[in-house]
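In the form predicted on its own, a lone chain appears below as C-alpha cells.
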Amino acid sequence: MKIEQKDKKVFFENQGLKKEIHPFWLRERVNGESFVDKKTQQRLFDPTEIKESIEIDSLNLSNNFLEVTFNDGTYTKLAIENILKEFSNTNEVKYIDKIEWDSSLRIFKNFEFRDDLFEGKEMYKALVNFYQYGFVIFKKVPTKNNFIVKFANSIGSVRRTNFGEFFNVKSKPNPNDLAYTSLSLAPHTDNPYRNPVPCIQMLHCIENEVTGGLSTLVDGFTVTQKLKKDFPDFYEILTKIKVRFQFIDQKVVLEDWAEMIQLDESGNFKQVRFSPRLDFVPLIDKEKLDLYYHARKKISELYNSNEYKIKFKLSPGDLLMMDNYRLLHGRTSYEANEGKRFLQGCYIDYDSTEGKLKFLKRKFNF
C-alpha cells in the first residue's frame, strides 16, 4: 500500500486498486497542538461543526510525511505511516500469531513478579506471551490482602460478577459451584451462561498444601483446528447451532445462547464455549440433533483427552492468567483433609490486556 498526490488530491494504492483519500478524512486528522490534546490525543475540535466544504488548497508528498493546507486556513502535517495503518485496520493484538500447543508443551517461560512490573518491559513480553499461548503464569505474587485485585487492576479493571469482585476456590460446606469443593473438574470454560462471557481469568495461588489438585488447560484453539481438519460436519454444526448455557442459585438466574465454537466476521476461530453440566440443546430436527450429539461427544473426547491436556502445580504466590475464550480449564482431584488448597480468582475483558499491550509497545517503541 503507498500513498499518491495528484492536482491537489491524496490517493491510496493498494494491490493495483487506487482510490482517493476524502478531504474531510485528512481534515479530521489534523494534529497540531490547537487541534489535540496531547496527552489523551482528544480533539480539541468538533469536526461536525466544521460547515465549509473542505478541499485540499496545497499538498506536499515527501518520503514520511504528507503536509498539507485546506481551503479554511487550516495545515496539518501527518506521517504517512500513521494514515496507511488507518487503513489496514492495524490492531498490534491482532497481529499475534497464536501458538497451537497440545500436551508435548513441556517448557513456557514463567515472569517472575516485581514493583515495577506493570509498567516495564516484562509486562509486555508477558503480554504478547499470553496472546500467544492463551495464557501466563507469573510468580512470587504476593498473598497478602487480596493482591489479585491490585493486580488485575494494574493491568486493567476487575470485571465484578454475582461471585464478587474476585472470588475463593477452596472446598467449603453447601457449594454454588463445583469449584468449592475437592472434586476433580473437567476441562470447561468459565461462565458460558454470560452475555458477555468474561474474557481472562486470573487464579492466584495462596495455599497449596494437598499432593491432588493439578491444574490443568486445554487449548480450545488447536482442539478446533483439529475437528475442522478431520471431522469439518461436526466443526461446521458446532459453528452454527445455538445453545442455552444456563446458571442458576438461590439468588441470580443467568442463561445466554450461543455456539460451542464461535467464528469472527471473516470466519476465523472467536470462543469456545464448553461446560457439560450447564448446557441445553435446543429441540431441533431429529437429524440434526443426532450430528449435533455426535459432534459435542467427539470435541468432549478431545478436549478430555491427554493428547491436548497439560497439568502442572500452582505453588503459593503464583497467579495463572488465562485466555476464558480460548482456553479450557480444570484441575484434578484432591484430598481436603491432607491440607490447606486456597486460590484466589477474578475476571479482566480484553481491553483491559490490549489496551495495556499497546500502551507499553508504544512506550518502549516496540
Contents of the next structure:
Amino acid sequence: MKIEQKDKKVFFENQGLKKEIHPFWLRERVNGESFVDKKTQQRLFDPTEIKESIEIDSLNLSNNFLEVTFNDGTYTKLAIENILKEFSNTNEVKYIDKIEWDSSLRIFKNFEFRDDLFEGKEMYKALVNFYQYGFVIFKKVPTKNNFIVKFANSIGSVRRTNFGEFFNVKSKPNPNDLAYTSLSLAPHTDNPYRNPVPCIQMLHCIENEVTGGLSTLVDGFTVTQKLKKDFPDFYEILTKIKVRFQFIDQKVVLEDWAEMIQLDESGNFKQVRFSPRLDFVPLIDKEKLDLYYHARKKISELYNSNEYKIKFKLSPGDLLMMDNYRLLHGRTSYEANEGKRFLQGCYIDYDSTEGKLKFLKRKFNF
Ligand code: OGA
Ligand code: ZN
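For comparison with the form predicted on its own, produce the structure of the form predicted together with N-oxalylglycine.
Now the full complex is given, and it begins with the chain already shown.
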C-alpha cells in the first residue's frame, strides 16, 4: 500500500488498485493545535460544519508525511503511516490469531501478580495469551477484601449484574443457581440469557481444600470448527436457530434469543452459548426440530468429551480469566463436608481487555 499525488489529488494504491482519497476525509483529519486537543486527542471543531465543496489547494508528499492546504485555508501535516492504518480499519486484537486447543494442551504460561502488574509488559503478554487461548491464569493474586473487584477494575471496569459487582461461589442453602451447590457443573457459558452476554469471566480461588472441585475448560472455537468440518448440517442449524435462554430469579426475569453458535457478518466464529439448563428452542417445524435436537446432542457430546476438556485445580490466589464468548467452563463435583471451597467471580467486557492491550502496546511500542 502506498500514497501518491497528482493534480492536487491524493491517491492510495493497494495491490495495483489506485483510488482517490476524498479531500473531505483528509480535511477531517486536520490535526494542528487549534484543531485537535493535545491531551484528549479529541476534535476541537465540528466536522459536520466543514463546507462540502472542500478541495485541495496545494500538496506536498514526502516519504513519511503528506502536507495539505485546503481551499478553506486550513493546513495539515499527516503521517503516511496513520493514513494507511485507517485503510483496513480493523481492530488490532483481530490480528492476534486464535490458537485452537484441545485436551492435549499441557503447558500454559501463568502470570504472577505484582503491584505494578497492570502497567507493565507482563500484562501485555498476559492479554495476548488471553486472546490466543481464550484464557489466562494469574498466580498469587491477593485473596483478602474481595480483591477480585480491584483486579478487574485495574484492567478495565467490572460489569455489574443482578448478582452484584462480584459473586461468591460456594455451596450454600437455598441456591438460586446450581453453581452454588457442590454438584458438578458440565461445560457451559455463563449468562447466555443476558443482553449483552458478559464477555469475560474471572474466577478467583480463595480456598479449595476439597478433593474434587477441579476446574474444566473447553475451547468452543475448536469444537465448533470440528462440528463445521464433520457435521455441516448440525453446524448450519446451530448457527441459524435463535434459542431462548432464560433465568428467573426472585425479582427479575432475564431472557434473550440467540444462536448457539453465533457468526459475525463475514460468517466467522463470534460467540458460543451453551447452558442446557436454560435453553428453550422455539416451536418450529418438526423436521427442523429433529435436526436441531440431533445437532444439540452432538455439540453437547463434543463439549463434554474428554477429547476437548482440560482439567486442573485452582489453588488459593489463582485467578482464571476466560473468554465467555469462546470458552466453556465447568467444574467436577466435590464433597462439601470435607472442607472449604470458595471462589469469587466477576465479569468484565471486551472494551476492558482491548483498551488495556492497546494502551500497553502503545506505551511499550510493541
Ligand atoms: C460459575 C461456575 C465454576 C466453579 O460460577 O459460573 O461455573 O468452579 N463456577 O465453581
Ligand atoms: Zn459458570
